[in-house]
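The chain below stands alone, shown as structure tokens; this is the form predicted alone.
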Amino acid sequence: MELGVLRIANVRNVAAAEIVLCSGVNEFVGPNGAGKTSLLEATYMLSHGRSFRSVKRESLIRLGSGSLDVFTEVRRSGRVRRLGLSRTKSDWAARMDGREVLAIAELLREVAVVCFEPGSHALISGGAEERRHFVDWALFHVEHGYVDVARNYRRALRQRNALLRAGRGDAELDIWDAELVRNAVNLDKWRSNYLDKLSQLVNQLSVNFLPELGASSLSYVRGWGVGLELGEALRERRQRDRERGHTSAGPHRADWRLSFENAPEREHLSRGQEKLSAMICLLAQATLYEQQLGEWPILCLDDLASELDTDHQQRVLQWLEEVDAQVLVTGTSALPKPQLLRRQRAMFHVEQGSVVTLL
């Protein structure tokens, strides 16, 4: 997979830019504040429907602007699709090889972009909700039932805190608890089974990028009490879901933890070990893909500079050189010469908004 052209207009402080990139690595240099994580941002959003930052959407919108567009031409087995996604300030719009598209996954499906950037430590220490978008997003693109399965349990779960909340009796929980259970069980087994896959391929990085820590496990942490199923778990929680008004068990509350044979406990790890951590995942994610579609994601990687130290730099970039992913990589300054002189590379200047390509 690999993006070949890639327009942009009211990303953040990129007023229009368009650049056509190699299939190989390509670097976007400049300063601090001259708009190239705006292009990862733009790249990451055709994927993911949002952006990397925690910011609001509208936020993405270039100042004075009443709108954002980003289009690309995606090449993948052998064929090539036109995509197009705007954002206004309310409403997300997309097209497909020039017709519209009314359900934005249509559009997200056709790209796969990984990204290691500034916020990825939050893979390792932040909330629950980081880490299961982590997992649902590779779902997305290789379960084919994901969408409907997640959609109707998105909907059950709202049912039924509506009426936990309006104190609605047991014969109605009832038919929305079997529903809610319906769903879930495929959630669940999906997640399992993927996390067991994901874990041997982190196992394997760590050796390479973290080996003071020793041996990396993955626990995977379902959302309901260990033993029982999710209609007991329902059950038994009910009185008090109803005194809070939201149910308290379930795939919605999953989570999962990855941790080392000598720092068993996220807090044992720095935070550069974070970083390092969220690189394994990222990395081990782009290599799971590719077993199981047959093809490299994107690979983003922002200001990998100043989030790695030297040494790690360059093993990530060995590992560039190994792996047939399209990259697109940004920094103060370019990339060490001598390293991935395999790859085709293209390198572009970013100041002020303005892209300019030197290579």
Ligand SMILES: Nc1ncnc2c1ncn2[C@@H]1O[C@H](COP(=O)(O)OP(=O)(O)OP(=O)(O)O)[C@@H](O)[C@H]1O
Contents of the next structure:
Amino acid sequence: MELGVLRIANVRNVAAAEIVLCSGVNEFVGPNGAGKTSLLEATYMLSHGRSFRSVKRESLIRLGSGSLDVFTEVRRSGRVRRLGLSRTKSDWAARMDGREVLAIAELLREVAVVCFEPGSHALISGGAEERRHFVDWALFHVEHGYVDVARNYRRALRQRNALLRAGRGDAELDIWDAELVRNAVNLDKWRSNYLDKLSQLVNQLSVNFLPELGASSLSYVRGWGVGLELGEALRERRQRDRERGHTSAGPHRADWRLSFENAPEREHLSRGQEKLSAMICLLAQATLYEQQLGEWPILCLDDLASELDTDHQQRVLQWLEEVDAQVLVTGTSALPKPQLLRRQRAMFHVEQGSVVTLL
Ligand SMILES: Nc1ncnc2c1ncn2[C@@H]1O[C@H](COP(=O)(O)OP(=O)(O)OP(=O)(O)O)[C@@H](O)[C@H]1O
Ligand SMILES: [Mg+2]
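Structure of the form predicted together with the ligand, given the form predicted alone:
Entire complex below, previous chain first.
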């Protein structure tokens, strides 16, 4: 898939920008604080509904402005869709081909953006929520039933937690336990299958990017005791859950971890190796997306040059040379010239929130 025009208004310091992207590698170059990351955040928002950077939504809206707007034309499987997303501090509005979209998921399904940025190491060193989000984002695109199942699961979890806190009886809890289990079975199966497939790609990529660490293995932690059915686990923990007022087992506690032959624990990784591990997972995710859906997601690489040493940058560029993904990459200086000869290239200069097309 690829984005054609990208129109952004009131995203951080970018008051208004219109960019016509090429289908290959689009480079955004400019000094610190120019607005480069902001452009990627706007792009990412079309796929994830939020920024990769801030939890606080309003910080993305330009100071003094009430709302932000992002508009794009996305081309995939031979058709073009016009997508617009607006956000105020408390609400959002989306349009697709001029029509108002009522569920944001409908818009987010149209664009897939995978982004490697300075905060990506959190995928390895951060909390489990980040890693669940990573897997679930892919399931959202691949599994048709995902949205309903995830919603039903969250609802059952909320209900069960409310009953636990209210000290309600076993009969009521049994009903929500059954609902949790029914949805958990699918979530668990999807996540486990996805990570199985991803694991093979991560292995191949780590031979290229982290050969010194030896073979990699990606293990899935499903969120309740090994060898137990979730129903049993919930029954076993019911008393404890009552005391704590929340459900302590289930897919909402799932996680996964990547380890290497020569770095079995994540504490064995250097900061740079953490970043590379996260990048490998993201590139594997993009590759698997292509294998499952027949087209590449858009790849955003924020500040590539300051994140990786020259040798690893070269390896990434070599990798990008061989895939057909549309790429948006930022940096304070241009990528080395002799690289990416096969790919179409476009370059933009960013300064004080303005974007100028250079070539
Ligand atoms: N809500 C906001 N309203 C206005 N300006 C903002 C807002 N949030 C951040 N900024 C400013 O927007 C500018 C752009 O930030 P951005 O992170 O996009 O820069 P960058 O080009 O990626 O810089 P760097 O090379 O340092 O990563 C910064 O000067 C920042 O202070
Ligand atoms: Mg930046």
